[in-house]
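One chain comes next, on its own, written as C-alpha cells: the form predicted on its own.
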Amino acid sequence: MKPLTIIKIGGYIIDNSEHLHQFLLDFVSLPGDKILVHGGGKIATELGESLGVEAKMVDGRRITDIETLRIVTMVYAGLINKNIVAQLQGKGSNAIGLTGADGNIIKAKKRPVVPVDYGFVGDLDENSVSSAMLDNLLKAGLVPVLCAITHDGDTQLLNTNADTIASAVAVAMSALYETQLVYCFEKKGVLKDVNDDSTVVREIREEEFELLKADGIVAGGMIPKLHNAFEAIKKGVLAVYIGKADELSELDKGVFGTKMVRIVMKKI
C-alpha cells in the first residue's frame, strides 16, 4: 500500500499568518499523499462577538445553536478553508477544500441531547467517512483540505470536532493506505515538564498511558488526544504523532514530537 499522511492543525497555526505560511511550506514538502484537516481558531468566536452572538461553552466544548452554526460554517468552510486552499495552490499543491457534505465525504449523527444539549454538533462512527471518495481525489492528484463541518445526510450541517475528524479519516483510509496521523499544536509533544521543551517524551506505549496520566504528565486536553491516538492505532493506523507545527519538516526524519506506539504481542 502507498503511504498517506493525515495532518490536523488548529488555532495555534490558523490564527497566525506567519505560522500558517511556514507550516504550509513544510506540508507541501512532505513526500507522498496527504490530507489536511483544520479547526477554526479564534476567528469564529471573534466574528460571533461582533455580530452579538456570544460563544457558549460546556466543559471546553462549544454549544452550537443555529446562529453559531451559521457563523462556524461561514468561517470554517469559507474564510479559513479557502484561505488555506489558496495558499496551497500558490505553493504548488493542487488542493481542494471540502466540508463533510461535499461528495458525502463525512456523514455524522447529531449528538444526543442528554445530559447536555450541544446543539448542532455531529458525532462520527466507523461508517462516517467515505474512504472511496477521498481515494478518488488522491488518485486524481488532489490534496483534500477538510474543515470541521459535516452533515447528517438529510440536509442538516453539523459542527464536528476536528481532532475527531482527523482520527476517523485516518482509520477509514488505513484500509487503503499505510496511514500515519499527525496532530500539530503549540508544544513539541508530550512533555514531562510542560515548561521545559527539552523534556519531550519521544515514544509512548499504550500500557504507559495510564501511568503518565496518574503522574500528571498527561493531563487536560492531552488526555483525549492520546486516547484517540491509541484508538486509531488499534483500528489500523500505522502511527500517530503529536508535535509542534513549526517542526513538521522533522517528521520525515523520524524526530518529530511524540510518537504513539502500538503494543506488539510476541508469539510464544
The other form holds:
Number of protein chains: 2
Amino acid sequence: MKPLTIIKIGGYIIDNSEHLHQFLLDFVSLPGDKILVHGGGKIATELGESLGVEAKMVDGRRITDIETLRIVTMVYAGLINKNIVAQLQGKGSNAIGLTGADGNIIKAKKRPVVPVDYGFVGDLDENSVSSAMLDNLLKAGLVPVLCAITHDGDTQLLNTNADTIASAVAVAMSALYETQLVYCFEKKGVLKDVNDDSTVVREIREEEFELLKADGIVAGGMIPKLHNAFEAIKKGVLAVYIGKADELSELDKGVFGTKMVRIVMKKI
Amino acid sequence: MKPLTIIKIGGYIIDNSEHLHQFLLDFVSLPGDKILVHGGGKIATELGESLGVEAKMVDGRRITDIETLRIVTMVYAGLINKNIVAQLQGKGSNAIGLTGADGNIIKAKKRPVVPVDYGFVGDLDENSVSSAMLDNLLKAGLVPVLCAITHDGDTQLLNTNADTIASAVAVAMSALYETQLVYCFEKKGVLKDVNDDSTVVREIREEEFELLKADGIVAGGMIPKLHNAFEAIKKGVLAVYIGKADELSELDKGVFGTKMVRIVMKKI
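Since the one above is the form predicted on its own, can you give the form predicted in complex with another copy of the chain too?
Below is the entire complex, every chain and molecule, led by the chain shown above.
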C-alpha cells in the first residue's frame, strides 16, 4: 500500500496569514499522497458578530442554528477553503476543496436533539467516509482539502468537528493506504511540563496513555484528542502525531511532536 | 463521443427556492453527463449591504474590490454552491461543487487595470479550462457544479462571469464530448414579441443573427448572449439553447427555448 498523510489544522494556523503561508509551503513539500482537513478559526465568529447573529452556547458548546450554519458554510466552505486551495495551487499543489457533500465524501447523521439540541451538527460513524471517492481524487493527482461541513445525504448540510473528520477520513483510508494522521495545534506536542516546550513526550504507546492521564501529563482538552488518536490507531491508522505546524518539515523523519503508536515492532 | 450538457443558471433560479428545487429535479432527470454552472443572484448583494460593503460601480458594472471578492467567495463558493450540491445529492445526483481553483479547472487572467480597474475579475481564454480534469470527474461518476469564482494559478482568487465560464467550459469539453450548452434565464427564449411568450423563435442559424438584430428581435442584453452562443458554436459546441428553466424537461426532445445552430444538416 502507498503512504498517505492526513493533516488537520485549526485556528492557530488559519487565523494567521504568516502561519498559514509557512504551513502550506511545508505541506506542499511533504512527500506522498496527502489530504488536508481544516477547521474554522475566528473568522466565522467575527462574521457572525458583524451580522448580528448571536452565538448560542450550551455547556460551553456552540449551537449550530440555521443562521450559524449559513455563516459556517460561507466561511469554512467558501472563504477559508477556497483561499487555501488557491494558495496551494500557487505553490504547485493540485488542491481540490471539498465539503462532505461534494462527491458524497462524508455523509453524517444529524445529532439527536435529546438531551441537547445542538442544531445542524453532523456525527460520523464507520460508514460515513467514501474512501473510494477520495481514492479516485488522489489517483487523479489531486490533493483533497476538506472543511468541517458535511451533509446528511437528504439535502441538509451539517457542521461537523474537524478533528472528527480528520480521524474518520484516516480510519477509512487506512483500508487502502498506509495512513498516518497529523493534528497540528498550538503546542509542540504532549509536554511533560506544559510551560516548557523542550519537554515533548516523543512517543506514547496505548498502554502508557492511562499512566500519563494519572500523572496529569495528559489533561484537559488533550484527553479527548489522544483518546481519538488511539481509537484511530485501533481501527487501522499506522500512527497519529500531534504537534506544532512549524515543525512539519520534520515529519518525514518521524520526529514530529508526539507520536502515538499502538504496537512498537522492532527488528532485532 | 458521448453527449454532455452544460447548463447555466442565474439569479432567477438561485434567488427563489421553489424555482431552484424544481430546476434541480429537472436537472437530475436529464440523461447523460452534465455540468452545472451557477451565478450569484441577489444574496451576495444583500450580504454586502448587511456588512456595510458598498457596491462600487463603473459604467453600470460592479468593481470587485478585495472586500467584494471575500463576499462573493463566501456566497458563490460557499453558501450557494454547497446548498446546490447538498440538494443534488439528496435528489440522487453525485454532485461536486467547484471553483476554478479546485483541481485548477479554470485558470483565468486578472483583467488589465487599463482603461478601467475592475479589481479582482478574471478573464478566460482558450487555454483556461482543464477539460482533462473535468473529464476525470465525469468519468468518476460526478456531476461538476461550477460557481463564478476562478483563480490566476498564483494564489489569487478571481470573480468571473458565469455566462463566460459556461461558454468556455462548453467549448473546451467539445473536444471530448458532443457538447450542448443551455442558458437558463427569465424568458422562454428569443421572442418575436418581447411581451408574448408564445412568440419564441425556435431556431436561429448564425446567418440569421444579423437579420434578427436589424429587425430589433434580438436587442439589448440578448445581443452579447447570442454573440457568445455563436462563438461557442464556431468553436465546436453542437448547439446552444437559451430559455426558461421550467421547460428544461423538454430539452431532451430538442424543443427547449431558442436553439442556436451553426449548420443545419438534413438528410434527404
